[in-house]
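Form predicted alone, single chain, as structure tokens, below.
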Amino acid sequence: MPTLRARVLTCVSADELTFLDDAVVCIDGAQIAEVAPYDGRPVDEDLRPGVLLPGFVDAHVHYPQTRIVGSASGPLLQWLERSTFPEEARFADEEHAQRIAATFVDRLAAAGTTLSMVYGSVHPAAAHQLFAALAGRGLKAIAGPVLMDRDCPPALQLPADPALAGLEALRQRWHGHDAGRLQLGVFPRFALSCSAALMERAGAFAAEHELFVSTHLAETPEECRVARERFSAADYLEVYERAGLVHARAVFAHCVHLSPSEWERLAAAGSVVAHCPDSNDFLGSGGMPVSDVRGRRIPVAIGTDVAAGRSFRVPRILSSAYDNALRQGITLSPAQLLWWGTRGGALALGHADTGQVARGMQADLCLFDAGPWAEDAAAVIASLLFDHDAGGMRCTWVRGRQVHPAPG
């Protein structure tokens, strides 16, 4: 049973943090067996002054956009046309997809991200390469190809029949791999690139196999307007409701421009919001209204939204979430922020056995070098979230297995 000595910072709830300045953490196989103040016992590794944290959760990230971080060239729809779609078309080349998948999982692991919800390109073969790279590194993910069959470049349009056949092949090969570490998700990109028939079939497929779904919702006013007009809907959410995509296993990214009625219906359905504040800033999309989410107790997880998001580091995006709330007159506590990026995100994505450094949890951990001058919880979390020059994670583990640096 490996025994580690380190400082420990973790969430008890959305309102409470636990910080142990000198702790012992015992790992038994894939699980944490004990977390306690250090009592003088022999240890296998003394990681001080490093701080052990739960692994981070990224609820919205695009694997095919790994190479175009920082390339935002205008508002959402123009950026998709100029930057995103040309890059994603390259994933028809399976060797290219394999190379980028390896880089992508390296970036996740180095950022301390142990669980993610990952959008692929439209190509099922590229999604196979992603799953293979995730499996090889040991990371947890809900992943799959995006679904698009209209109003995007022809090379990125895949009709419903081959798209659903590709999903079924991925489900049989990867869903539930390694005791559920990898899961297939269903990802209609957004209503503007999907026919009603494709979304309905995607919703039915997800319901039949009890899969998570995710899509983009109300990122910009123009997107909302086009969706309402194209589908003759009263509002944007209605388009997804008709397709059977609004339920407790649905994760909606952005949610910047929703009406009160849409917020109420999301809450009633038990759906999750993937908050992507950095990409919203970079593309000028606006800010998710924090009070609408918190007032209705809608589950929130944080999304880097790489590549409109400019970093794979969830703590960096939590800093943007703090800024977004502050502009709305709301001050989010460090506990709330860390909850969204760890335990709260894990619960939102259906992983109740991770997201805390606590007895009985899976040993999904990362080690952050906060510096010896950070002597209490406030100083450690200030360094973690708001010192943007601080480095990445020294080590990352999933189920007790080291995934960063890559075991050599």
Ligand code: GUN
Second form
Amino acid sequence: MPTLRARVLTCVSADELTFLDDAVVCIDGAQIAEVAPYDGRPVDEDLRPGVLLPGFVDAHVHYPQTRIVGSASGPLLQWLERSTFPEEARFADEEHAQRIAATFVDRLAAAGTTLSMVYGSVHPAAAHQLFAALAGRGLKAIAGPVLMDRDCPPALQLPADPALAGLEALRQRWHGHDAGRLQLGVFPRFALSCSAALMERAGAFAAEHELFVSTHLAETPEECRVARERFSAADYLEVYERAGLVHARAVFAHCVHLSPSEWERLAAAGSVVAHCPDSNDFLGSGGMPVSDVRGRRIPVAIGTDVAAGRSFRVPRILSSAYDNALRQGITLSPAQLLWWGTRGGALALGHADTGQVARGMQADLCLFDAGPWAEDAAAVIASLLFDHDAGGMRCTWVRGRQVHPAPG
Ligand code: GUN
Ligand code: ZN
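Moving on from the form predicted alone, kindly provide the form predicted in complex with guanine (GUN) as a structure.
Everything in the complex follows now, all chains and molecules, and the chain you saw is the first one.
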């Protein structure tokens, strides 16, 4: 993928986009060496009218839920019991896990997603299959099994000793694989399915090995109430604070029902919010309060939250983020939305060298076909974010190598 001619859309900041109507993009090995207005030089491929974008970042997605997208059995606790736990139990079978991991990774690549934070099932062997599938494609990910040792079907409970042993084996095998493209994450599922001891040990393990942690936080009022009561805590966040899980390498999914004090403490800790607006709609969880995160400059990344979210396509979820904000009287700019789904997400997940079509960045890219009438920046953005029937993702590359469609 050496020298390309294409239209280019990328974020400079959360306030500024660049759109080049006719650009040349030079790839040198795995990196972008140059992005410039087209100057007449010979190119290897002319991708116009395709729009070259940075690969998308999905900061919260569940791989064992790939087959249950669209299971309308919410709200949350009912959906977990009826749709999610029975499906995740199937991942005790490693062959099943291997098959679904392959499909999952295909779907990420087809959506143009090149960096993701991926929860597995509770089974370490199923997480191993996920890592193997991600490695096969070269996609970047922070991935791992979920940790659960109570209040879910017995077949899905794994006590702390084997769970931590499983994490250690995965760490040794996969953490840092392929020049850091794969990392192990530590994911106590949420307070309702974990003992205090399991969460504490998870927090200590992550701290010892400098790993990202992630969990669900304050998705529904019912969940918040049960968490507070079960752990005799003043609020939900305190449960995670006690376990050492609230810090700058922590990603909290949802954050819909937090108090001002919890927001302040999240901000002070430098933690990241994985904003999952489509999932919040589908499970009727409520709306993540946009002014609370933006007012405190809390880093935000976008999560599809498949399968409570109904699409692997980050731009589709950005459209839901726009709707969520508008319901709160806030109009989000295209720059802000794309930032959350690309560069802002990459920075929030600790990947300083991805998320922009710019010199020096890794060549993790996708090519979007806008509607044929999309001639200027505004129309391309409208097509990408809001016209769900227009165009589509034509191609995805990682490190300058095509990964979707799978090269034949
Ligand atoms: N809370 C605990 N587990 C889950 C899950 O799998 N999806 C969502 N949306 N919320 C959760
Ligand atoms: Zn989730």
